[in-house]
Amino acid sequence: MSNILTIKNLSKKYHTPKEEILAIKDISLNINEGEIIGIVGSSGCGKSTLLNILSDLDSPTSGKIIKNNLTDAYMLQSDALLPWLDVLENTLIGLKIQKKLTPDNISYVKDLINNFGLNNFIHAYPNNLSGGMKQRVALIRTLALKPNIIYLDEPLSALDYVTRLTITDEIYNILKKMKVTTILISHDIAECVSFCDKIIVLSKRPAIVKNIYEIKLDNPSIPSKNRQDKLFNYYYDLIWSDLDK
């Protein structure tokens, strides 16, 4: 696998009227093409700060990010669908803004809608969709621009357990099929172990990289089945014990 993203000695400081806050400190990582990477750490440790810097929503105080011929996209926690647009129009909005609304790209998005099982809802409006459907639409909108890396910030946290399991399998299959490199922030260790190829554990603030775990299950499959793997609990316990609590 070729390297797609390199992070070198990344640090971020925030200034308030009373103090200087060091959010992340000297983080260095190499991300390979096609990997699904999970980032875990205690609440407030700097996970979202790191993701915001990687996606250019924020800038580092020091350090360097090297993006090797990549296009990236960020999917927020909220689905942020526009209520006056139907499913198809919501998924095409990024292409429209970037003036890439070609027949080929529209066909590509329609295929994604079908692959996510939303073909019968293509002209439905957000208020007629379940929470799981809305998150599917939000992900399709993210993938519509054909990024080769996407950042996911707790994208399924608002969904119930059963819906999360179902959608996680769907997302996993599509990301692997499309070979999209993915960086996922999650508080759910089980979700990360079942879904990710590699998990990065961050320390309390200021966040440093404590450990990186390569997840090698006995019989890797879709996330719902990975939870039944013999090594699932081993990795879960290992990462849980490594978290700053």
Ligand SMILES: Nc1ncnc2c1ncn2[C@@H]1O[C@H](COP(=O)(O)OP(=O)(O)OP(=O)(O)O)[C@@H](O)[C@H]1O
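Positions refer to the first chain, counted from 1. Each form is matched to the other, and the largest set of C-alpha atoms that superpose within 1.5 Å is called the rigid core. Since we're looking at a predicted model, the values are computed, not measured. First, how it differs from the form predicted together with the ligand.
- With a cut-off of 2 Å and the rigid core superposed, K230 has a Cα displacement that falls short of the cut-off between these two forms.
With the form predicted alone in hand, show me what the form predicted together with the ligand looks like.
Chain alone follows, minus partners and molecules.
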């Protein structure tokens, strides 16, 4: 597998009027093409900071990010839809900004809308969508640019359990089909074990990499089925015990 993203000795310090906060301390990682990587760590440890730096919204205090010929897209922790645009317009907004509204790209996005079961809502406004539908639309908007790597910050945390399980399978199938490298932040260890090829456990702040687990289930399948795998609980317990509480 070829390397797509390298993080070298990354550190991030925030300066506030009151204090200096070291959020990330010397993180180094290699991300390979096509992998789905989960990042877990306690609240406030520095996970969003890491994604903000990867996506160039913020800059590191020291260290380097090496991107090998990639286009990336970021779905923020609280990513809102634009209320005055309908579903199709919301999903096309990134392409519009980048002046890439070609017939091919539009039909690609319409296919995604179809794959996510939103065909009947293509001209609905965000106000009339359920939480799960809104998250689907935000994800389609992120995928519309055909990134080869996406950063997802707690994309499903606002959703109820059943919706979450359904969407996880949908997202998984689409990411694997499109071979999109994915970095997923989640508080939910079960979600990570069922969804990810590798899980990175961060320490409490300042975040350092405590451990990296390669998830090798007995009979890998889609996330909802993976939860019944023989080895699921083994990984769950391992990561749970590793997590700083």
